[in-house]
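There is one chain below, alone, in structure tokens, taken in the form predicted on its own.
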Amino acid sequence: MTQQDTIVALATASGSGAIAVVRLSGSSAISIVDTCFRSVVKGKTLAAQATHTIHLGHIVENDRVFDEVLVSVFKNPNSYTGEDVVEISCHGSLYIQQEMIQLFLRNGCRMADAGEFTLRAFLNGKLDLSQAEAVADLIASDNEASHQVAMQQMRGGFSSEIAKLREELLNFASLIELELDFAEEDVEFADRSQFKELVERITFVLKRLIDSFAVGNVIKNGIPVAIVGEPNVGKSTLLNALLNEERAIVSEIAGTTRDTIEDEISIGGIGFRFIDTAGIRETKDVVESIGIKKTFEKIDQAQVVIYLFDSVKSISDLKTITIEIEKIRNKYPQKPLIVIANKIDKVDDISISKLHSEIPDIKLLSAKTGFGVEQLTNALLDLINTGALRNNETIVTNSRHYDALLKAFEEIQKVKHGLETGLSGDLLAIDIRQALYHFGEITGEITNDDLLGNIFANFCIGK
């Protein structure tokens, strides 16, 4: 991508609203907008006035008055983009929005391409690349635990670990480097002692950020949770109970749901995505044999499963219940099992106690009233690690970065092996070298035109 021209996007979500925000960013965008420009204060221009202002006027062609803005100004380099910004802030109604984005295109603007603003923030040296991706994150952010990781991330938390790691590595790099250049008078420049303690100590964080992974990526996607059992005993009332609105149809005759239901709420700051399924059972109806079908499916791609039975009609025959939460544990050994009783509230504590000497784990609740949901919530919310998100510890979200230091933790245990069995300085180098470049890659040290076009694709455009 050129960054010589200047470039156009509504900033705002498209569509009509109170206001929406037009920018514009490159070397022209001030005399572009100056050109179109109408203060209320006669005489006054863009370009002479200082950085970080507002200035309320119309923007006109000729005699034609498109709207009333207030325009803010942002001199390079400090500015979002590194360049000259210009931000106008309209109504927002869709027609003045196109018409004063056609405006600029007439006036020398071409449109912005999806993450053009930041890309240029990147190439400008604003941000690094993981910071221009967290701005990504930030944006689709739909929870207090993901927005916290995105805002950690987008202010330098994961870059800046990973920067003086490599600052740390590329120094002792450099040193045994120059041990080659004398190699034949066998001095030793690189402390191998401190080099140790050094990998030791790259080796403990990378490992760190490569388990956080399995929480951030709980965190950035969600958690979904798939409610099964038989027909009729509370699954599509319990769905409506977390999300609490009436989202699934609810009835006294079985096999009402014949699809999955999916909704997501947020508890805790964590999103879980719920699927209400359909009862599993022996049918002969087409639809609903349909439905059950789907039901293993959904419980296939769930991380935890919840097991809901009638309380009321199962306390005559626990067995069947325990022979078929067997089933389910046999089956998906490595999906957590919550099991529990719904209709509590038309037992007797007689039958709690058997329900409880029966199925220990066994929770208690009634979907109908509400009892035992927040027990529930917190048993879901007991699954995940949330000590390093409370911690504030870096905690890596990313696919893209996860595999980059995966590759990095490989190259630094070679180096770490060819350390203890005395491996000559050139071979180090070579896995020195190959963690060094693992390290660039998360940053944007080192990279290419394919892996940005790839990253800013996934960007809105004005962003």
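Definition used throughout: the rigid core is the maximal C-alpha set that superposes within 1.5 Å between two forms. Keep in mind that this is a model prediction, so the values were computed, not measured. Residue numbers count along the first chain shown, from 1. Compared with the form predicted in complex with another copy of the chain:
- With the core superposed, K220 shows a C-alpha displacement below 2 Å between these two forms.
- In a rigid-core overlay of the protein, F371 has its C-alpha displaced by at least 2 Å between these two forms.
- F74: CA moves less than 2 Å between these two forms after rigid-core fitting.
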Second form
Protein chains: 2
Amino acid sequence: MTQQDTIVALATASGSGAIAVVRLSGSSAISIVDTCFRSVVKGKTLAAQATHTIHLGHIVENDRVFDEVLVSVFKNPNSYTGEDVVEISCHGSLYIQQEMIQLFLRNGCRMADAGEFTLRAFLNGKLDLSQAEAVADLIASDNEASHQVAMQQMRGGFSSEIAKLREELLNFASLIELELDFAEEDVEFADRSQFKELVERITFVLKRLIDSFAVGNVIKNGIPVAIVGEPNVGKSTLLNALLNEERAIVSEIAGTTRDTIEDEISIGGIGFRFIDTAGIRETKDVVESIGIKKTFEKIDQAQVVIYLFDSVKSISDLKTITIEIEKIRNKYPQKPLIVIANKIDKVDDISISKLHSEIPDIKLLSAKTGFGVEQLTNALLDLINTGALRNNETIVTNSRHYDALLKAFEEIQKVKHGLETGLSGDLLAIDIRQALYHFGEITGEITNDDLLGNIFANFCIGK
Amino acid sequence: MTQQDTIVALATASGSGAIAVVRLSGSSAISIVDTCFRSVVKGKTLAAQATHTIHLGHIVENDRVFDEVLVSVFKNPNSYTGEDVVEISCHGSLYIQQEMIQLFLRNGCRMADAGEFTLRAFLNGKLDLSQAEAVADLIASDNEASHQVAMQQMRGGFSSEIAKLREELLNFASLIELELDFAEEDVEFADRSQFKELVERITFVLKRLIDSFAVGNVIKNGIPVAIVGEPNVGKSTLLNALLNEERAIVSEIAGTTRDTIEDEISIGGIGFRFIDTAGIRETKDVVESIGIKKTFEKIDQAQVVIYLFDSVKSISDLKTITIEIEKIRNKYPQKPLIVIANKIDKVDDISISKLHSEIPDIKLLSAKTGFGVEQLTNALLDLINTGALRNNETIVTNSRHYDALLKAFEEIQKVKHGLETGLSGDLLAIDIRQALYHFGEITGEITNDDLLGNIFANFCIGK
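Provide the structure of the form predicted in complex with another copy of the chain, given the form predicted on its own shown above.
Below is the entire complex, every chain and molecule, led by the chain shown above.
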């Protein structure tokens, strides 16, 4: 991949808006725009302007005026990519966006690959690899928690910690390798007790980071919650109350919600993925049976289960309800289960007492009026360990980092064991080099084209 | 509506992208952003920065970092709205966009109404009304012709012509009204022959502009073309070939394309709206009959008709085809009709000779292989009078302008008649004032809140 050519892409979301931003980066970015730009202030080319300045004018080709635009000039190395960058803020018509990009392609630009702007930023040392990855996470973030974690990672919190440990470790590695050169003289440049202390410190940090991945995973992907219950108990209405929008199909006919409907909602800054299921009512109907099978599949995938029933219909036969609850509890003893009596607005006080006495820990709800929805969301939040998040600790969300951390941890344990058993310097050095390698994988000191290709292919074009 | 408060809106298309731009305008725009912005270069507030400069930093609230952003500062009157404007280029996550806007709302901004940025630009004299309207047209433009017309209007080509004539007319109006003050002395300040010459000039310009509306309308809305033919002759395939994408449902079962499918395609810079119809085959099937009725309704709306038939199936019975063609020709004698024999790749040379001899002006096509598609698009372009467009003449596309021009024309005719019949100055003055009023409606010298409300309500929020 050559880094000298100039790339162009739409930087803003595709679609029609008030404005759109077309971005160029590369050694010819400024000169290419200069050939197409006619400033309202005559005389000065963009090349002659200071970095971080904005210029009003028209994008033209021969006599044709494409648009009135604002052009922002960023001169290397003071830009996102570290190269010369020009951002053109044009009117947000799809047609103009396309024509503008075509124009720059005709004038010597090349269409940017997915993530190529950020790749260049990485290759030019503006970001390390984990920071670059956080850019994509940041754009994908859709709730407070995932946003906060990505922001923290992008600001280098996590990788700077790794980089610091890596440097210390590298230092010791050098000293131990130096000892090997003087092997005959039996000197010890690397203080073994200081080295042990460092290894302990690294072990501690790695363990904390590795443990954080469970929380990180939940934060990044949202917590799957299955809503289980017989048809027509109000699952879709609850989902709608939770989503505060009409995504699920609500119908009076029992059994209509056969397909599962998934949607994500942010509660208290945490993403929850609600999964509407067809319930587990015993039936002879083939289609219904398929629904029940699907329900159990969905419970398998969920981290939390909500069991919902209709208090009006079930008040005279709570036994069926308790049997179904037991069925779920027995099948999934580890999974948190929240039992909810819905349509509580339609039953009397005696029924409510009965519900409380026969089903322990029951929650009362009226999905229709909204009564009990807040208590439910609170109960969901209580289930999640958000301590780490609240304490602003570094959290690992990227499975590539997790893998590298696990491998580094493994190697560090070998080093630790080697130190304890008085392993010879040359063998110790091999294990240290391995640990360093995995550290480097995270921050990008160690990369290869395949790895970079994989990472940046998941970016959007224009970033 | 008070113009002092500071408004905020997302300026880029909604959705996820590499970056998004949040825009603030108003007297507190810079100070509000200053409270939330922590520059990477310490010490200077945004208020202390020069206009048209860009600053890297973080948007923060208390200890929470929202995003790393680029902030562009525009100081009044050198901005789009003429007020202080700040544009914040942030990461394009929906979550960040929303949080960012919420943050500014908490800090004293108000959500912008649709088109409010452009309305302020108009009220602050940065644009006249017809230029402001062209901004919306420009964003909506989806082909070269509509883009060019909107661009021309936005650059003031049309309204500056009107404004110049208005000024000259206003001059004469003043002189004639002055004469009224000196009525007893019977003086003539306004040279009647010069005035006649001006009225002639205005008449000429108005007529040209009014006539251009027919072309303008076509350019703005696209030219509707009905594709008529029996089921399964390949209408959907032709539509797909023209659209170069799979929008229409193509099926082997005759009669499946009962609903009309509309799509717009830009050919040679002109927008064509293709209308796929169910054909006019005689049938007893009720659903098919409804389809035929719909076909004729669609032909009513179309400016051009394409009649398409299957050469393989019809070669032995070209009589049915010629009857159907006659039917359309008789019903719509004024409408251009293009007759096309499709699936020409499947017939032999003798059949082709037969087609040419029995149906004059027939065009041969294979929608499947693409043979003849280009000839068809050329034929369509030939039908459209794009002379005005090619000559870069001013074209009126806005029906509000058209109405005002018609009314102004009417009043100018009265003035002309008055001049010819020696109408008294006081009566002449009334007609001139009326004409001036309608001129002013176009450029916005004459406005009212209802009119402005109507115009800017059609804008997107953020523009």
